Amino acid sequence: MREAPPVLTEFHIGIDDTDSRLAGCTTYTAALLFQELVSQGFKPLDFPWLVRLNPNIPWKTRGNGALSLHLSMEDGRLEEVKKIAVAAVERTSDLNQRATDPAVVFLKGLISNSLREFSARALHDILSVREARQIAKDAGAEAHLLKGSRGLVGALASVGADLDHDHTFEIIAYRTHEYIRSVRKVSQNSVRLMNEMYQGSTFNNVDPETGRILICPHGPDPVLFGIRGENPVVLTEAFNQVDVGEPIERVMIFKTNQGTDAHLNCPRTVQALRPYQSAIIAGKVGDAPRRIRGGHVIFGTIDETGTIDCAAYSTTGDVRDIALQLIPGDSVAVSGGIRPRPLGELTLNIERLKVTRLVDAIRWENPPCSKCGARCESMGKGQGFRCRRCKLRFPRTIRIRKLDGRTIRLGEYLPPPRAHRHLTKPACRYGISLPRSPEKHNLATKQTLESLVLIPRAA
């Protein structure tokens, strides 16, 4: 008699915080756990997920991302794989940075609503320690905390994310520990080269003003390079195109929320923000806009509830550019994130500007002379003018209205690629049309997780 197979279980992990300014990086917490588990026979269900959280959070590292993985197994493995989660994680974090407060986050069976929520959340809200307490206590979900407890909320926001609809996939090469903190040797050439060779496949590789290569961080993180895009076979390709003259000590591919503006989702009035939301006000243009020190433009947006400055900064490029053109009228959605100032005022960051309806640009002339028809000159407000030559005199209410034109035009403007957040939609994912086909994903999924989990590569 032939023995029942085994009953198989979803297995979460959500892990953040094992990182500071100084060493680390969550991703590769997660890389490393994840191919341990992979090589002790355990099943991923999906990629490792590298879930961007709302990038305003002041106390963040780096790009605010927590790590997710998802597993298949039998009930009897899941404390093997505890052990092996939590080890991981505290093998891989820098305990000794006031900052870090690591936690690991394990979820048997399926994600509740509850949870999802509180995911869609943290994309664009500040989340407390309290509520995430209460929402694993709903959840089911088991907590580990090394050291402080901020770290559960990403660690349990990223087990919830949604990843279903929108997503990109990132491919990240990790140095050997003794290079670290030596500078990258990627070539950029080869970059320049592999940026035009899959180019539509891939985005922010180059900046395309500056030449500037973008796929490299600066920090002392264990990260040499990573590319993002669709599809991770073609990542795949585009990663082998690039020439390192170092040794690469592991290599792992993400299925993410990057570049997807996941956190500019949430409409809100004026009157209901408070700092470090992420945020779309819709309205008029009400203060003219204005430049300030260091090439700067700030202009302000009314709607029903209230007024709140927006701040389109010099790196923004055509974002700063348009709205120096808005006057007082135009119809815009900015989106962006909320920064406090030091008296309790908000302002918005913009990192995208929508132009939805443009007034008229009216300028008032001072009337020709009736007799000579030369410009009258003013006598002052609210006195009419006077020809200067034949010393006639006319009322104020025949100055002449004259329209401006205007080069500005309606639809939506982005920063540069340089200036992009993780979590910004590059202009070349516009149209991309959602949901995905399910069964290109899933051939991709499958064709991927088990040819390249781990990635071959010699400096």
Second form
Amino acid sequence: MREAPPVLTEFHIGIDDTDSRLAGCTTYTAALLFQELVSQGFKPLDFPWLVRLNPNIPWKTRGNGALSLHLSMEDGRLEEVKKIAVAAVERTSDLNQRATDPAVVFLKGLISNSLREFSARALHDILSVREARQIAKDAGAEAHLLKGSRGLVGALASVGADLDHDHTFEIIAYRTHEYIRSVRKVSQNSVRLMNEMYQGSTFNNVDPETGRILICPHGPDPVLFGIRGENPVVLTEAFNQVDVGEPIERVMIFKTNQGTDAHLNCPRTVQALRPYQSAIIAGKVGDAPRRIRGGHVIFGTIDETGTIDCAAYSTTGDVRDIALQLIPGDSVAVSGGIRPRPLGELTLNIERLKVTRLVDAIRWENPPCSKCGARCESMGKGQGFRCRRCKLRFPRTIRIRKLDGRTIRLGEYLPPPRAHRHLTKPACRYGISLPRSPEKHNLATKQTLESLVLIPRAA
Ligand code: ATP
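Can I have the other form now, the form predicted together with ligand ATP, not the form predicted alone?
Full complex below, order starting with the chain above.
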């Protein structure tokens, strides 16, 4: 008699908070673990997920990234996988730093709706560890915490993330240990060339205004460079165009919510805003924009519940320039992070500015004297006019209404790529129709997953 095929179960692993500003990177932990599991015969259901969460969390290390792996496997091997995963996290965590609280979450079976909802909120809210514990308990997830418990929020949220709809990919090359503290040896010319060749299918390689290379981080983490784009196969081709002058320890492709604006899909009212949320406020410009020290621009946005100061920093380029041209009464949708100021008031730091309606820019001119034609002078605030020469007086109602032409256009304005957050949807991705077709996704997954996860690369 033939043996019955083994019953396979979905098994999910979430990881977060393994790194510090001085060492490590949670993507590296996930790459290492993924490659170890694949080399031991475990079957991934997808690329590892690099899930960026609320970028306004004050205690994040860099880009608030959490990672999850998704496998299909026999129940009998679950304990083995857990052991491998915990060992990989222990090996790669920077436990010496106070703020590093590594967490690994294991979840067998389908993702519950409450976990999905928790993950969605982790993109734009601050969530408590207490809630994370409850969600983990309800979902039947097992948590392994190496130190404190803060990492649980991100580890759990990455498991329940929604990457079925919009998503992108990033191919990341990691450095060998000996090179970690040296300047990254990546040929800038080859990156520029790669950028030209793969424009449209990759994004944020080079800042167009300054020519700055954006694919290399600058800190002491193990990432040598990462290329972001739409398709894993094209990303490997782009990757092979980059000339590198140091050994590459490993390469991994991640499926990710980077470049999707996933954190900016939550319209809120001014009254409901809380510190460190990501939010969209639709309203009217209240106070006229003012320029402050450093070249930043501040203006008030009013909705039916209140007013909030919105800040367009000088680094936001176009966004700052457009903000300066707004006038009271214009309609806008401002998206960004909510920051508390010292006295408790809130400011929205603009990441995306949509101008939806422009009012007429009206200028009032003093009338000419009806006798001599000279320009009259005002007799004071709210008063009428008088001609200096003829001494004639005129009522205020005869002042002349002029319309100033406005150069600003309706539309959506973004900062330049050098000022983007990981989640910012770049201009080149606007118009990419969503959701993606499932066939396309499956094809990319089936054909490339096995061959791409362990890309050999000579130094
Ligand atoms: P890197 O991007 O370099 O991997 P990071 O910027 O992701 O680092 P972490 O070291 O992971 O920073 O720290 C972020 C911490 O914030 C984690 O402990 C995570 O669990 C927690 N966290 C993430 N999102 C939220 C959220 N929405 N609410 C509360 N805590 C969160």
